[in-house]
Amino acid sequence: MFAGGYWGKILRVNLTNKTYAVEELPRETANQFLGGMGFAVHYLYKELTPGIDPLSPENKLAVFPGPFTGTNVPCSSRIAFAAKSPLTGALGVALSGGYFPAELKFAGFDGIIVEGKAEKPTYIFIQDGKVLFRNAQRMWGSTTSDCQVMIKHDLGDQNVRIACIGPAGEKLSHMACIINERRAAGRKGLGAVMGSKNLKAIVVRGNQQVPISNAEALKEARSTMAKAMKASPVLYPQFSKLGTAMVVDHLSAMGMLPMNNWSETGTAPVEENIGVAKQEELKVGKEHCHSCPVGCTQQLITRKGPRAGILGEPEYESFYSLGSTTGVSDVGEISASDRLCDELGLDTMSAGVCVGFAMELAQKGLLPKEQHEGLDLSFGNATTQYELIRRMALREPGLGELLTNGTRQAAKKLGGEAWKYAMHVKGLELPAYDVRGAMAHGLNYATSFTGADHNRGYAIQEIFSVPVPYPVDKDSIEGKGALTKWNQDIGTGTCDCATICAFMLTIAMPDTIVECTAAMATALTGVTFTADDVWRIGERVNNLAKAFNCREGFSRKEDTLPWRVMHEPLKAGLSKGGVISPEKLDTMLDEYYTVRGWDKTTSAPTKETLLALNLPEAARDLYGA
């Protein structure tokens, strides 16, 4: 049925009954959605009943690599974890790299759908087409690293690959993530979905070789990709050696690295304390994902203070969330906090933003002194940050319980003006780019179906001055609706569905990635994919995800930005004066909805748009027969 790229098999696991079944992957589904996030969105839309509690057994966890995963396509070991998000109530998708994605393909499956709830803590072991349900009682409560060690000993196999949760997921923190080795499917609280199912881990082991339809054609397409990667002035000379954290210096220079819960962006040169030069002092090595020649993950060891000896792998987003936005200015402390989040299974981005939020509320008198629990909630206090991470992950009474479900829920509990300083969209805390200095990047935060998510439509044109598809003025709102659609659809079709690491788009080959993806998909699968097909897949997936959210009650009013972003201009720096006012946002939204073919009042895709994208079920759900 499938000449290559796919096994044609989806594994469905029912934890309630401890049963599993192998289902056929329809050819039409593969052609329409390609893989990865596309498959996840497709299956969850079909199978989840609107209005379910994200932490109920009725929610499902979809786990899908792409057709490129497990092959020798560079940087293709990526996998999408998806479910209805407990943090946002919207469709939640998080992607992760490492070795787990490739191993799942080696085990003979194109994806997993986990449903139901185990009676007791359980992990599932998948090996070459078979599934075992194993007792995880003694792993329950363990950190993610210890969990992986225990499972390897339990199975007597040091080569299994494991995706697991830590205590935060077990405690159902809405910020809990899923960790495989040291890689995180970090955002939207998907670790809590696993915890709600009493599922400690998914373990895979395989020895099969992913089939390839036309090896010579794939070799030629790979050669084109490799040449583009080598020709990049950034990928190997800088990114491979410095990783995403190199962006600290760049965003600080732009005046767009958020500081002190977004209240002081641009007022000081952050790179002096946490930039590349300081990071290099603690660097001890780097790490690769399967099939990746780049190795962007940088390993830093904390060398002094109470957390000396801790090895961390902080990305740029963690230098923001656990550094600049909380005021912590010691690279070692940031790295240690990053590692603590990974061990406890807590999203570093949401966790850090919650800490910064609490610190500002304390500073403004909006968090009463009696609720500080003896902690010094001043910006820059690394000890307080470390302790708050622990309390949030373990859901301890008081501040831990208050913050563990994110800034939106915490602001609701506190009341008053706390909501003004809760930096989230749809409940998902903002990433590391102060979008008051980049209009399309801000529009993407507002419109992304997952909430504030830079990975859904990264505006490379504004952040790195990449002139693809054309150069833009980052401070102008003109044309940003069309640009945001372009960024979202290209990233979805190429990176999130194929799957390829998103840095191939943002850094290595933004002008050729669509054509290259089409060529490799054709060679791998034996089905002809054109560049237009890849674009269409990205557009189809984004529209179906939007339909999912509309079915859940989301409308135009959720496509918004935090109060601070819309009402407080940047105080200083190269982006001084930047603000995305409600008027600016409305103008960009109108254009975005128009180019997307969505209704400007409801923000829902029109019936005509859904039918044109071959999404008749979504058209029926939103508009009837």
Second form
Protein chains: 2
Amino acid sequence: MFAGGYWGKILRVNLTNKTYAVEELPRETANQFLGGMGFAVHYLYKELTPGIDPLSPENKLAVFPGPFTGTNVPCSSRIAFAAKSPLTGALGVALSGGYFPAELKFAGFDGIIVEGKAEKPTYIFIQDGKVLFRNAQRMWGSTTSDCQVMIKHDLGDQNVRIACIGPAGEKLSHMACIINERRAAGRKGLGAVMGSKNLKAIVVRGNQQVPISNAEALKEARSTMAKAMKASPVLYPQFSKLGTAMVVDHLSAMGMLPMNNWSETGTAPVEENIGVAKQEELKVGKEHCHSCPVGCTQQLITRKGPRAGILGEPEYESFYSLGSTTGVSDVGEISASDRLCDELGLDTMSAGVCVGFAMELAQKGLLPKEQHEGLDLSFGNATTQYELIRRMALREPGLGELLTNGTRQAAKKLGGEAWKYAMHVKGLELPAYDVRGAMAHGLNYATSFTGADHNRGYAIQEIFSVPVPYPVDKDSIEGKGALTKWNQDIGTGTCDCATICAFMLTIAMPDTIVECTAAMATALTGVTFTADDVWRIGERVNNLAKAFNCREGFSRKEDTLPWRVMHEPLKAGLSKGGVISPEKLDTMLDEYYTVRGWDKTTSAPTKETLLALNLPEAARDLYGA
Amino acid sequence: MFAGGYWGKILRVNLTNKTYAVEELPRETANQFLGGMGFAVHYLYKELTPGIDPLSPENKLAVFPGPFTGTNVPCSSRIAFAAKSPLTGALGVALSGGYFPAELKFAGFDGIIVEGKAEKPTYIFIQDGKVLFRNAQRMWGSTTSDCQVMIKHDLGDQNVRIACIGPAGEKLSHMACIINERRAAGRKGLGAVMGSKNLKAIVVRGNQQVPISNAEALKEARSTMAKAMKASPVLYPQFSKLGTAMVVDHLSAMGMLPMNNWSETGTAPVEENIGVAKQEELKVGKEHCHSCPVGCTQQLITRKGPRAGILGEPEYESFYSLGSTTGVSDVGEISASDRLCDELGLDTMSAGVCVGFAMELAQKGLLPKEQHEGLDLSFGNATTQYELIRRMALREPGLGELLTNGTRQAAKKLGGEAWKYAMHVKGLELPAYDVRGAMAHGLNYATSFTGADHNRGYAIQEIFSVPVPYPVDKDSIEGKGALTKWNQDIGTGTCDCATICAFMLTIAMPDTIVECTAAMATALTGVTFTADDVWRIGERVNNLAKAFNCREGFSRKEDTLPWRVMHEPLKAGLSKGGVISPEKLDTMLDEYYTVRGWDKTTSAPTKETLLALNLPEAARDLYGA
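Given the form predicted on its own above, produce the structure of the same protein in the form predicted in complex with a further copy of the same chain.
Below, the chain from earlier opens the complete complex, with every other chain and molecule after it.
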């Protein structure tokens, strides 16, 4: 290892041969990409052959925690899972929290690259530098909770931490997620990548202590961050108590919480049914990730109806995807659906949007009655939603098979006008913000390399005016290209690469978080990182990821938005009449590409931009030697 | 502590005052009652006031592992939970396995007595001799799996072992069970006793090593037992691979697996649908209890239909109660129902028998259509079964409320002829052996102090002729009084008090197990126990338990069988025409009371019998000073 923040060890696991190797993490890579998603993008760009099938053994799963993960830096137990996405065909990244990320560090590695395909269902057990390949036949088909219980028993060790897939991942649903404990690396179908490799779970356990270069300096920087967190009028007073789902009230009040597959946003109040007051009735407790003093995960127990007794941990996004956009207006039902998705290993967001999509198609006659399989596909039918989740996760013939790979593929299969109501960008279903009332957020959905993703470039300035600085006119397109770049790069530098929890950025002061990240990285690694370096890392990673997509054939035409967002104005709310017309989008894109130094026709980073970011390999790939 | 096998410490927990005390286990008690159910019966007899409401704070929950629990004696991690039963009104005992029993010993106690009632939902955490009272408000309403996950997280310790209740226990269902890990102390509604005390869970953790008086001698005795186990042609070759559910084929072939609420036993083969061959299709693995080299728990995953993805661990009894007697003929559905019962904390046996009872009443018009709540109550409807389990566990108004306290109370509420089809003895629903073809087994159902209980006095000689010695004519009543006493006392001495797993007795050689129990008890405690002593302990405990019931007002009239068993002959099978008529039962009872030294009128142990068994307190209670 090289001292200071990194073990200097990357674990490379080959499932085909049941072999593993420990490789050196180059100091240069550490300095240029910091960790987490940065490392993942770096390795996948370097190692994945363009054009491969994401569900073939040629794809690789990269698993990278951040530099602070496993230390007592607040909210640092985060980890990036990445691979070429079966859902989007682009580079796919999803981050998760919990205890798995820290435990991987305790096991002595800076990250894992999983290659090949096991002959039979397998799980890998990584403990203090060693790897075992274990038979997972018995866990195959199990829910994610059961799988974790079974593995703990199988190993005779209750203290292992497990990232696993459910039946959805095994069935190669393009919406399959990866679950560790009850946290999810939810999006982009990375669970299917594990499934395609016959990899049921990655299990970690260790007793190593993360090396720190300057403990005193880290303590100081950490303390600055902790103070900034305490100073937030939102973080502890509200967020710690209510979690992300408190956002329901706010977005509903703005008229920006998408309803009924985005057809009715803002036309009726949603918070009356599923807002904080209603959530509180079912709330039983909260959970923390490792090293987190906040604890934003809210636990709700369904108290009545056929799903009574089920414990869920729905985030704001699930209140949208399994609630407002499917018309389900009961907190308990949303929570139960959320849990079912987690258990079967299906992304709650894509799954819910698929349900809403099917419901609207049924209403519009675009999904013929004979294909309804006896289900009442009316908006708001919670039992139908619950059943559809199951059918999608298990890829049951009919509706399950039709919807399991997301709205884009389903619309293509159905033909006709179905595509107009498929709420996705690049195949990734839209998150819970009706961007017809938030232009930069919309531009971000259009340009994020992962598809419509609220975890890249979240336009906090448009969604919340207080306490975040730099509030902007959310309905105006002016300056939104620059703002989107700003949001994407800061988020990638701090949250995606340093793997500081994204909620720190959206709730605390962005500038402070960047400065703290730089100071903590310096203290941890012994290499000087400035705030500019953190920004630069964010920009570098976003450029390299974009280059990955361009190498796969992505161009400007994929940087777009769903038809509805571009052609049907908001019917109500603060941004009534709002729409991101193709013209508006084009104007914003032009500005965005310009500030990014990207080509306006191809949308690719120019050679100069890539070289300026020290990405010569990408420059060579896109523009020749 | 006093050395050798016992800590000499009983933990007494008072939930009302949130206090606890550590009491000495008298050497005399240890010698007279050995452990497990013996200790439980001793303490409850001594401490419970006759006539108390089982769900009042005056009831006590006794929790006692056996002397070998926590050592490496094979199959010794068993524990008796006991209290006055809300289901039967008699003394209620249920044993469980898993890791909880051993961990309680590691925590430094020979057992626990829980008294009073907590003001609010509480769990107790017992670690290395100390007790914490913890708020369980957040776990209240949770399933048994979720509860265990939440408590581990709450304590920040993944290695605790937890015995808890589900929603059924909280709702005071008289069929509520106690679940530790995924093992159940299933019967007699002891989960409701915990619920009535606002006690969600008992959590144990420790690092003590069980004191052994003569390790060398224990090793030798243990080795004799291990050899006997190896010599069994059934234990490892079959039972270890197939578990209890393999019995489906055997009992079905005998025509003794009760079908459709005991109306059609043996008239159609059941093993074709739910026998071993079909079970194997869904089998994914097996589980062991602590110290068990056998591992009889089979794990099945439901692969199709609305319950696909659910992992169950159904025993033979569940294949009956949630299968043959409700007409459900799909292994996956039975397994899923089994899991639901476990999660909601409902005894699979009583719950299933209640479902079958409701189905037959519906068929016979004894449950009016307007009370069906839209459910198709036909035999064999798995979805109805699943839904009824939920409604019973959550005590939902209507059918849930009607059935949640068992068939006896439901029949009473319904009136008319419903009682004829309520398959219980003393309120406890019948296990999976149609005793019209097994007379001693029937006599045991009638006389067991806990009600119809296959875990007291299992008539192995009638059910399996090989490899068990002493086969008898199962259809004859001759000598069955003596045989029943034999079965009850050997089972209580070895399995209930020494807490050697009951499967050792039913599968290996009974005499060997008694001898090994005596030798191991001698080696462990340093006090000499002979085989006669083990028999004597079994007899003593059964007499004291009977005295408990008599003190509660039980008499000969409660030692009976369901109407159907006494009046409707078997329609098919090896014992076609078999019935235990009131006359036959009376003849057997007379013999039984005689060999027991019990009064034929009152059914109570005579004074002489009690004094001969060194139970002077019971003699005084029943017959005066």
